Amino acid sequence: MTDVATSPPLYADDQALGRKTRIESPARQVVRRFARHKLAMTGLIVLVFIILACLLAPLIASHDPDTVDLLARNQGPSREHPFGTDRTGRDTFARVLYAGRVSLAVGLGAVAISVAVGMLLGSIAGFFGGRIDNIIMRFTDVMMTFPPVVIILTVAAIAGPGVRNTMLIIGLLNWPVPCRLVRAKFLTVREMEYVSAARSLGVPTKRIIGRHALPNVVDVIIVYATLGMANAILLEAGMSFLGVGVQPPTPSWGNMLNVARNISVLEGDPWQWMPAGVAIVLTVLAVNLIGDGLRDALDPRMKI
């Protein structure tokens, strides 16, 4: 008789078989698909590098961004000043790093505001429908008919410049897009069987929206947030360039570009504005690549 305790296993390698037959979670599938997107990974590496450089600015930059040195004004790149100095002798390299903190914070904060407002109004309009939907969507349509740049500049001129005002203006005037995206998703989700079952069981509406409906719009919001952050950074740069955004002496990539309005600086001292312009281009390009990668990774129909 064969001893049961010493009998060979049914499979030669049960652990290996378990790994082969393990079902991959949706989150892991998204991460794996995103990791296979070469352009998106390149954008992520560039963005992480820029963020770390800005966060570690006190350790990387050897000069204070606001220290004025009239004896070193308008100097070109050198060992002491890698990106040269501006017209008051401030180190351009240090100012680019510290300006990145402000521009990235404005972009992130503006997107957070627009997403919060858009998700709130879009979920209410899409879930309840009817008259509430008509009121919210007609107001959204009216907001989308105005030229966004003109409205932003007008409101900024009235409210006044500054980091907080710039963040609030960009965020509060860019909510219609996420609102329409969330509403479109909710119109589909509210007809799903599990939502109908939750209603029939008497589950409170707030719980249905928060626990069952909102998780189904996360993919849309993530993609919008990445692309919207790039747009917010560009809007901040434009506002600051025109003098209605972040104001000196607080550095931002936009107000550093403002010196290029002087033709002599534009042609003769490119080190005063070109580093900020390159930083904007690299950051926006990286964020857009990440957004494209997330869009493809979250769509199971796309082949990566």
Given for the second form:
Amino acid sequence: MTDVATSPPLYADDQALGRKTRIESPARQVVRRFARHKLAMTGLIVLVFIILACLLAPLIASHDPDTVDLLARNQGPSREHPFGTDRTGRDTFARVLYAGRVSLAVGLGAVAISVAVGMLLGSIAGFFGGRIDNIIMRFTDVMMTFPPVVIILTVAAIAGPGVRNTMLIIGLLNWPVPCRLVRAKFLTVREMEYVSAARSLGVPTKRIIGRHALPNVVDVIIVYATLGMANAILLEAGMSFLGVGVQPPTPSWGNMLNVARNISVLEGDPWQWMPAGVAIVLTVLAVNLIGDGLRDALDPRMKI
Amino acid sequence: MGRYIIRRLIISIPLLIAISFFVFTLLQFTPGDPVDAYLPPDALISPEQKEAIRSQMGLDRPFLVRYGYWAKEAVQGNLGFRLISKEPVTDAIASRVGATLLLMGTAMSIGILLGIFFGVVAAVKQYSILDGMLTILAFLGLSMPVYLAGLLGLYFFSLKFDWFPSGGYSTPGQPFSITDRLHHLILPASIIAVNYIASIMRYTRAAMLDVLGQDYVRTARAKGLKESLVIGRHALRNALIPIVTIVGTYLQFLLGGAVFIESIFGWPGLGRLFLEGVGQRDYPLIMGLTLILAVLILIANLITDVVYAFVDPRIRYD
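Rather than the form predicted alone that you just supplied, could I have the structure of the form predicted together with its partner chain?
Let us now look at the entire complex, which starts with that chain.
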């Protein structure tokens, strides 16, 4: 080592030392940046914990979520029932875990639907432009003028309750946001030289969209999907809370809150509704933190 | 500006037609016969008489004709009658709209004031413990669904600590007084504002940090201005510009919050009326309310854009 050159070329130095230089792939960079984001990592750990607890519910909960025990109604927490029991003596702890499966599944399914529809319509609108773009965008304008809760309740009242309907309603009413995101990105992408190059080579439009345009929106969509899932979980819980979402006896976090609409339960038996409420907040908080961390990690201008 | 407003109003007409048409179409898919809903349940009626009522009410006409009929009456201020109580829909809405506007107006004011205040504090003390705490609280506020905040608020502040009444619009049997109304109003309005405070705070913080790094803020400081003047006059006024748009677009979410909170607190507003309508499948009411709410949102969006031009002189709409 010479003391003249304070910073010799890294590559040569590495070679001299027999090391291989590694160039980090963009995906790895994002993972590394995400791992440095403390709040986001906390969120990820909490979410993984919640998901595991829900998936392993049969192993963790000592009671069946649907077994009615009329001798043990409205109990407070005890060794036997960590979160107490509900009006029919069902174990609240077991119900919260099993409800989590339903709530998480509805959230995931709903966001998958809205991302799929939004990406399809958004890429058509953004890539082709012109009249198709105009029609699709006016349609999203209409969808976005509705207060979401109002339109969701209207449709739910017509379509009827249930897990599948809840998922469909939330998914099909939330596609305008991903649609606009994808469209905005496509409008710039389609003017890019590599797209003209692909076109002049005679690459079919479907392939141009799939290979050249869609990869550009992956990061935006990942962030939307995360935050959209938090939103979907909240909407499901809200619908079920009002009685137009997931119906009992199937437990969901929302319909477990429903009993609290009765003021004597609200005041007298907080153990029947608070655990589900805490589960909603923790899950949504964790998902929101992850979404925020992802946004920062995917944005190369952000220093983490 | 005047021309811009007129143009916006004209653009919103097809939007309103599209919205009402969409809901009208949806309502066609509902199970049940409107004639049955119209008649008392014990009415003895032959199928021929039913047919007669059907054609008298125009229900045998084609779908588009029926929509046109509804729209023609709606434009003239007639939204039809509620299915069960037979009360005119416009009357039902008119008697409840005040309560909702009061609730939402209060929630909005609380949200804007506290949100901007906390946002400025967080930005000025960036990376301090206070900033960290406010950030975590904001995340908590954004993740807290309004119905859960409502239940928790009712549980702690009304039932356990007994600071506020547990619901309603006023104390029954007492003459109207402003203090009594405020006492009933504060808790539900603050709860609706929770999400709003949190998101306005996040936006204010970001906008303030952006502005605080600008040259003119450094100039103001270099001139020896008091820090409070630098923050209040030079930084905040410019940071407010992007925040104005947030204030307007969040109205939809406030309305959603009102549906839950009015139901939890027994607040006699449009939200509870809407839930009643959904529960009773009162379609004329649902139709009318959706239309009125859409009008409210369009007006709010328009006001936002106009205010935007006033706050930021660089924006011109001509």
